[in-house]
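Here's a solo chain for you in structure tokens, the form predicted on its own.
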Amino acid sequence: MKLNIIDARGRSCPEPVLMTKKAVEGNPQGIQVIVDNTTARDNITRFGKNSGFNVEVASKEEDFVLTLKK
């Protein structure tokens, strides 16, 4: 399964969470989100878990790649 990738680098919360919410509405099986700060990482992780997704977080250089899957 190919996941949609959302690039939320350079954005302040709550915008990355809102982008994630909109993306999972269009692809409820899962998405990947790229962020560049720990606040967005933590907020998206919390949103994903509260929405019933398994959330995997990987560090890639200075960014975080979050994979949300059902």
Given for the second form:
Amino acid sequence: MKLNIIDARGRSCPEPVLMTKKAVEGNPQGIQVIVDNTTARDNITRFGKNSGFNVEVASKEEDFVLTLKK
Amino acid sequence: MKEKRGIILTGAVVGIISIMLVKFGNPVNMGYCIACFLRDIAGGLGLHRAGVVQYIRPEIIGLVLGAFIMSFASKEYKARGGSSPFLRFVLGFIVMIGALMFLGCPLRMILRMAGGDLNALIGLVGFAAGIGIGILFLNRGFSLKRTYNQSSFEGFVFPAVMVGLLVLLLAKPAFILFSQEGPGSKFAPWALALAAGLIVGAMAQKTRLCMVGGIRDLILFKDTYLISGFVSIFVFALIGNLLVTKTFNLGMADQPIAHMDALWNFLGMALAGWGCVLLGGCPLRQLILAGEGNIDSVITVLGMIAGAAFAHNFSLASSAKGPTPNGQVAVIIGFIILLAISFFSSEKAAVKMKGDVKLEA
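One more: the block was the form predicted on its own; return the form predicted in complex with its partner chain.
Let's see the whole complex now, leading with the same chain.
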């Protein structure tokens, strides 16, 4: 299964969460988001869980890759 | 509920320490006030000459250093910057003009409400309205653009400046000004105030406590995480005001360091709320971010200090007697500038997607 990827690196909150919110509206099956700070990681994780997604977080060098899936 | 434990505890600590700081000398309903304290620091450094609000507040120094130490220990410290620095300076400046119209930052607004000051309730309505306007622009794609990594050293400079301020406070050279009367002359012992800053700075760094974020996330995402900290501060400060300092006084008249002009309390906080949403955090949050290496927040804090200096040099700040005509003009100009910044910094297509990329499971 292929998921669309959102690159939210460099963005400060709430932008990464807003980008994720807009993206899942068009991709209800799920989305991947790349962020580069822990605040964005935690906020998107919370948003994903509140919206009924399973959220997986993987570290990739300095970044975090979050996978939101139904 | 479990994930909110930390932020509720942080709110409780902020509420309780606020009461303690008042008990040990800070002005009433001003255990913490980021706007007031930055204004006092501007005065202490002689950037303005309002004799009643000059003091280098150790709480501010502690907040930044507490956040710095905590972020370093938890490996979250990261120097970054370059996200519309001058716009952030201007926004910080305007937030300060709004806060000094109302007489307090969003954190002091909560502490004022917890002291029974109903003028602050009107401030809260204005604050929420301002946040609502800001959210309209966020949804329209408002962005201050991305940050970039900076050298670690750059992030050390602001905490180092804070250490320098502490040295000035303790050494008391002749060029540092200290209020002989008024709010600036009321302060808790420096070591206590510094510790109060360090503890809250560390906890707020960990939990991302933010006054504007609470209302924003509630409206935008129906997320109650940050607002729990907000409510917790209120509850614990209220209990403290009732039982410890016994300064609880319900009403609008005779409130400490406050005025009763409802319209301008509303507009002042609306301006601050709108500006803070665009900045992505309240003045407290900006200090915390500045401590963890965010140079954009350092610039925002400098904007706030410049705004405070201007506010007192040009009679923009309110007093217990009420707002000044200059201040009213400044707030209106502030709204016009915020509208321009909100309008011209919107990206039509904020979300760029790359399709058909393999999922790395």
